[in-house]
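A single chain comes next, written as structure tokens; it is the form predicted alone.
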Amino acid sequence: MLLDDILKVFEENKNNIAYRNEKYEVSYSTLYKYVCNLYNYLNAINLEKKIAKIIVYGNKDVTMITSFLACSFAGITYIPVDSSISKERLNNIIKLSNADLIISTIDEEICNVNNIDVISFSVLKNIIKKTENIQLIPLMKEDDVYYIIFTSGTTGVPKGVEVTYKNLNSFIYWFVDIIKHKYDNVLNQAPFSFDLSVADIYYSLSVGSTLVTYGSSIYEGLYKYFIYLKNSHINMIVCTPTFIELLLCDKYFNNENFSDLKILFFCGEVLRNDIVKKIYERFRNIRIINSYGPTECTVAVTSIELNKNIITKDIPIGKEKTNTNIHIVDKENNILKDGQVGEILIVGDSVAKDYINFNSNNFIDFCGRHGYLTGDIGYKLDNEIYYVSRKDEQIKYKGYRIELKDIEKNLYNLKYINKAIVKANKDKYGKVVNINAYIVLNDKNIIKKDIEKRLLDVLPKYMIPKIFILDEIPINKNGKSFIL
């Protein structure tokens, strides 16, 4: 299982680079002693394991994956949060989850927060430093929720996926065969709330590679960024094509460069042509693969490694992992012939327990085998699977999937807005560019100012859209807005 083969890179590689930021590194062997600390002091403190959950808040410190890996040798689900999102957002999650602690990883207090235990950052300091000779036992069973991640949810608060510690031994088993080499310097691009960062966190755990990570914004100078990543002898990144897309905007991100980038593993969203032909032109001999799948199964489920051939092509999303089985479906859930289009199914072991205090049909039993009806239109041809579209009204932007009723409820919430249209505007290519909200307000005193910092104590940053208001939504001779 995981957390032995974790246990065992511990062991094998105590002086090798475990975690590098821009400001510090800090390797096996002062992991493994943060870890057992925390982990003790977890296991002193009494929780009902079975039912425990714990919120690590905070932003990609080492912090975080220490609590991670405490959590889960201690036998305790834990629910990365990330310290961006809104106070009123944590709150529903500690809610939502009921859980009974938080970890907090940054150096600020966390202020009107619900009744609820924090370890502050302070005091974390002091636990995992102690120097105590400690054991480390996995306590965490087969079919445990391993952890929680909070997604954006129709009903204008989020949803909690719970992934069982087989999902996730499932998936990175899987991830690290696909891989098929162990590449020593891994980047983390995506928050670590966000599903996408167990590829790169688990696959560095399970290998002994080092995980890089960077904690300011690269919007603050591209240039600094990429003398880090080159100084880091990054080989393998693991993203989402937005992400790449910003690095290929710099003419220094190529093969001269970065001549120990070997490999990019792309997930989070869909992969263009254009893209993937503008790496091949900068990079010699790189790796790419592309993969599909949404939180509710963990991390990714299909895979397919291109070449420069497919550049003429519709990217497939390649074809499904190992114990998991991908149907395109009709509204019946009959299994459709292939070239027809229809819903994605998944089933197997990738697939989560279930929405935590959410009652979902997404989750079905499909032939005697956990399903989840993904809610994404595709098809299969050729023994590769494409991906189409989505059914509803879910987008993904910058690597979020977010729910434009998500935004559209908490716009509604506020007494000044008696009409509220959410949309999502699209390149070309498909690919969403901007969200914007089209509002008439019931207070003309109100302006653009005062509902985007009220937006922002309900939302994280990346849902807040452009605003525009107005004294009436325009309708067709049908009835419908100009704007849908």
The other form holds:
Amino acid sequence: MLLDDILKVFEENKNNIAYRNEKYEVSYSTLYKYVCNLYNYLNAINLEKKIAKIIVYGNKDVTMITSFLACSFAGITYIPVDSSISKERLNNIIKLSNADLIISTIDEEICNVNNIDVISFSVLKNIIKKTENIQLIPLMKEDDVYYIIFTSGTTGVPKGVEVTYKNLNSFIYWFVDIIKHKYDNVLNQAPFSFDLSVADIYYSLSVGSTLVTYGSSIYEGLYKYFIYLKNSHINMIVCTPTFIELLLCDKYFNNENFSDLKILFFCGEVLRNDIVKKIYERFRNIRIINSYGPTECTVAVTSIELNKNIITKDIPIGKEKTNTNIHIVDKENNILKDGQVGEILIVGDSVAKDYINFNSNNFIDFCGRHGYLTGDIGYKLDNEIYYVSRKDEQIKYKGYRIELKDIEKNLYNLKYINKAIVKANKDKYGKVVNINAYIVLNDKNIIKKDIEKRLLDVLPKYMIPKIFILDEIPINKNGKSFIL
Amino acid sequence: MEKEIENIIQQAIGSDIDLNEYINCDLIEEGIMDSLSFIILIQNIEDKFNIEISPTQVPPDVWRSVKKIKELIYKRMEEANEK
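Rather than the form predicted alone that you just supplied, could I have the structure of the form predicted in complex with its partner chain?
Whole complex next, starting from this chain.
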């Protein structure tokens, strides 16, 4: 299993770099020491008081990876939460997840309303620096929940997806298999609270590569970021298409400057063929893999390795992974024929256990196997699967998955809002370019800034819509609100 | 010309917004200039004015201010005309 492989990697790669960011790097032997110490500490408190779930809070620091591994080896579920999240949303997650402990990996005080125990960053640093001789023994069992990731929910409350050790194993063995080679320097893009990061973190740890991260904002100095990437000899990038579009904005992102770059793995958004074309123009011999999967099915469940012939067509999301089946079904869950458009149903080892705080009809039993109805619309053709659209109001914006209803519900929680309609504004490719909220107020003294400020308390920054205050919402002939 | 440049910036930071609201604000600090705004801005400048901008070659402070972005576009257009 994965944790046994990671133990082997620790043993065989002692002097190799496990983790690098713009400030420092950490070898596998040091990371091993960190993990052992925290594992030992957690086991000790676990003896006094049973710990089932731990929130790991921070921004891509190596102590976050340390905490993930220490929890996993100790058989404790971890919940990654990025520090860009608002305090209220963090408190919400504390409540919803019923976590026993928070490990903070940043120098910032956490005010938690539930008064759960916190290991602060300064305490954490003292714990991991000890020099005791400890042996790591994996205590995590196959059916245990390995991590919980919170994602946007239509009710305005985030949903926690429970991914088991078995789910993660199934994903990572398949992922290493499709990547085929060992790439030494792997660039992480996604925050650790986003399940795309699971691919780069656990790929690196299970083959002994270096995980390359960046904690600062890249817009504050794109030149600095490019130099950092160049000096890190990046071989592989795991990212969303939007991220590559950003790098492609600059003509210096090319084969000459980034000659070590060999492979791109995409997930999380539709990959358009004009982006692929641009990549091939700059990097003639690069490998490009497109994939697809909701958080509820452990990072990704399909993949396709592209070639230059594909760029004139719609890009498929590929074939299903091992031990997982994908069916296109109608409303009664009957399997449709090739070419027919229907909902994408995922069945098998990748399907997560359930939501921790939410009863959903989307997790189903399908012919005796655990399945998940994705809400994504697609079809199969010539053995490849194609994604078409969403059947509801869930969108992808800047690579993030957002329920427009989540924003709407949070607007309605403000007493002075009489009516609110939230719409995604799309460009000619169907890509969301901004989110607009049309609002009618009860209290005319309220201004946009007040609403934005309140929303920031409860929603992550990327979910804050552009606000338009109207006197009334226009209604069309059928009595439906008529916007755009 | 001024209007066209303003339109481009407006599109990048969100449509239908009065640019005057943003004249004195730090676009990065306020979270207005992000990955998507950036992509739209650079692509639009290249498409509409046929000038090339490599973001890494631009002082990072430029992306913080509407005024500086305007100045950058004017400067690049002059340079292109001279050639």
